[in-house]
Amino acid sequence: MKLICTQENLNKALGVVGKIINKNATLPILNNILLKTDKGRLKLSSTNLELGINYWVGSKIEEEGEITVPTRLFANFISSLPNSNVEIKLKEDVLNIKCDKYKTNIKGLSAKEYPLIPKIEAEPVFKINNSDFKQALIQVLPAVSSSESRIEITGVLLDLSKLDQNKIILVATDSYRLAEKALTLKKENINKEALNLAGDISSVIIPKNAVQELIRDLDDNENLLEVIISENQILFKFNNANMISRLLEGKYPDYKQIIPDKFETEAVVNVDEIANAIRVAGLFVSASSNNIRLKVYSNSNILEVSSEASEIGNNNTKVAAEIKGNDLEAMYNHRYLSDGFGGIDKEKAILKINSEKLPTVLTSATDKDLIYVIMPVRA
């Protein structure tokens, strides 16, 4: 192997592929990153056996070759180099690196020992703007369950049943709250035939760690993300990279049945004001309960946010609201409520309540594609 590439591009690639590497004592080679020449470019690959990431860097290739090197050492060294050309040469199992006045040798391990990262040879089921998909993932991620007792809800559901209507739906729940985000696709960016070839799949469940990695790696731009699906794996192609993940097995719960379609009271509030009131109330929650109370006063168009902890004190904040319906009050987990309003990226939100025993729904006043459902806490 002998090649030249820029420090900037190589450092960016390492920032993507290096993040999924965790210290592995059982298989030490998984602590390494694979470097391989590939069709005139340098290909960097990493895997933790659940996720695999490939990233291609434009390079001047003089000799073909492949090697694995310690990820942290290699990444830290490259990030410390000046913004200049990097010359890489492989001699046996030692990688020689030169950049301006810097020169180093890093001992590697044979690429033959590196686990094979799976490939999906298929056409994309759909394409979508990087920024749109990333924002949707950010909005639903907080509701993903962290409990391993129900594996099927430890990931994000990607519902493909409405592709005929140019829509996909992302869903997450931990049984106490639920987030649903619908995304509209351009018709020319949908390939229903590719989905049929994959086995006419109507939905898949993407693991939480894959979702978190996508959020880190996707740029906030209008470039198209390609999504390719097989029976038990999903592949995301974006920019100069791709990421492949296994899919979670199991049947996702029929979440639609818990979303009420009628409400006793609705309150339209300013998102920034209510979010700040909830943040302040969170300073006075009890360590054992973490709960805050909301009271709706329809006659005065006031939404009151309060909390109390005997060992600290109490707090009460009144927020102006446009209210339809009856006076109501309910108690909620502070963090769950904060996450709900935090996911609404519009100026106004609608809080829809029935009683202290039934699910409460949050939506944007102008964007009905995001629905956040939270169960009140019984006092």
Given for the second form:
Number of protein chains: 2
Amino acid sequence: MKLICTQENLNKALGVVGKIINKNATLPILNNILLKTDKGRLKLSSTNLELGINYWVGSKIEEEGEITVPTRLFANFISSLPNSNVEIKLKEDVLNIKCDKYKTNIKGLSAKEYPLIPKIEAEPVFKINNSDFKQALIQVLPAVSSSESRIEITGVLLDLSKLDQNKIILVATDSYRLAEKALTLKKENINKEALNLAGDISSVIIPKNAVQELIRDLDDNENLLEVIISENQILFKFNNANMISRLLEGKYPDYKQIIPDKFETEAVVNVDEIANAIRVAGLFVSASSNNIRLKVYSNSNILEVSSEASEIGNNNTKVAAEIKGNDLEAMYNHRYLSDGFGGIDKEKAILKINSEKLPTVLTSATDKDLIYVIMPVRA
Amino acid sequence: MKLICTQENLNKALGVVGKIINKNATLPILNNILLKTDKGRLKLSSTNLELGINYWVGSKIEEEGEITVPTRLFANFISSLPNSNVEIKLKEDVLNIKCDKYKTNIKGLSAKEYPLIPKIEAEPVFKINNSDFKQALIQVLPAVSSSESRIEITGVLLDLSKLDQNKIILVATDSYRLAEKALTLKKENINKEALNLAGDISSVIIPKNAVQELIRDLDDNENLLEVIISENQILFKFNNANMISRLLEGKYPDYKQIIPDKFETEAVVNVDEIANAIRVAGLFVSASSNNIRLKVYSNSNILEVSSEASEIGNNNTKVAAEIKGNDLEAMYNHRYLSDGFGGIDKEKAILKINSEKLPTVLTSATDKDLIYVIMPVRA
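So that was the form predicted alone. Now I'd like the form predicted in complex with another copy of the chain, please.
The complete assembly is shown below, putting the previous chain first.
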């Protein structure tokens, strides 16, 4: 192997491929990154066996070859170099790197030992711009379950049943709260046939780790992300990279039925104001009770946020609200409430409340594509 | 107690007084902050028994009083409030706080239980502007010893023997490397008599914790910091605060004798370039050998930075240098070298080297007030 590429491109690639967390300590080669010349480019690959990423860097290839080197050392070294050309040369199992006045030799391990990263040879089911998909994932992620007892809700549901209406829906829940985000696609960016070829799939569940990795790797730009689906794997193509992840098995809960369609009271509030009131109320929750009370006064157009921890004190904040319906109060888990308002990226939110036995719904006042559902706590 | 102050001032005070780390878990009241009305202002105090800080906040006092409340809760609450007036009222042992639409009650503990923070009633020995003193402390801090076996070098020496020449000198060493910083004072900011009154003191040793706390609290401005010294305590007055710390006992080593005054070779280098070369070399050190080799080529005006860890690889960087003297090479501990160049806030540094048996000296090329001395490692 012998090639030249720029420090800037190589460093950018390592920002993506070099960050996969290896949880499999029994296979030390997973701490390495695979470098391989590939059709006139340098391909960098990394995997933790659950997900794998490939990233191609434009290079002047003088000699083909492949090797694996310790990821962190290689990434730290490249990031310390000046923005100039990097010459990479393999001699036996030692990678020789030169850039400006820097010269280094890094000991590698044979590429033969490196696990194969699977491929899906198929057409994309849909394309969507990077930033829209990233933002949607950020919004639903907090609601994903961390409990391993119900494996099917430890990922994000990608519901494809509305592709005919040019929509995909992302859903996450931990059974206490639920986030649902609908994304509208351009017709020309949908290829339903590709889905049919993959088997009779109407939805897939993407593991939480893959979602977190995608959020880290996707840029905030308008470039199109391509999503390719097979029976048990999903492939995301973006910029010069692709990321492949296994899918979670199991049947996702039929969540539609728990979302009420009638509400006793609706309150429109400023998101920043209520989020700060909730943060303050969070200072007065404790291990024994981490609940916050919301109280709606329809006459005075006030929503009151309060909490009490008997050992340390209590607190009460009044937030201006436009209220339709009756006076009402309900208790909520502090973190669930805080995550809910945290996901709303608009100025105003609507809180739709029934009695304390039915779920409460949060949405933005202007954009109904994001719905956050939260169960009140019984006092 | 009943008073009104601004959220902005109170929050600023808590940024200083609220950050002292309580290492004494046996005395839970040290997790609290003392609030006390004091001559028309609100005084906030905190101590960990080794050092104490007082901070005065301009307030409209309506009723005198005092109480202690949990520091972190109080600080987090105040920092979440809008920039408006804060009304504070004590009812029995509960502190009632109102600001805008926020209302809170925090349970306190009696001020009677709170340890007394000592005072020094004396004139300042010298005054110096905040930012100069802060910068000097930042420069010498890394060389302070962490080993508790020689307690006298676990602090920064404040050498006052050159007050006649309008100079104070700060020194830190861990016996492997040493940093010395001289600061020139204005004549009108020195009061040697105040020092004589404190006993026959020519130097004091300030504990590392107090130095770290000062670095955190001092602003980067031209305001004058006042330094007041007694036999076993030191008091710093700055802005609306004062900080008092015990002094370390013991005799500081006579370090002057170890600094060589003749050198075989001198090399002038760009600080950023060599600092980056050292950082890169640091990637190739290991638990078994964390040394870096510097090699000076007088003919080619090159300083070579290299390192090797047999398990992972090696590295070599050429840094342009203006060299006077002979070819020379020596090995240094990676971190000591890195700290040394890290302290130089000028563009060019001079490296003055003897053979590997004598200390090497680093200074800035333009400002000789900072001297960093480092012992080479024998290969």
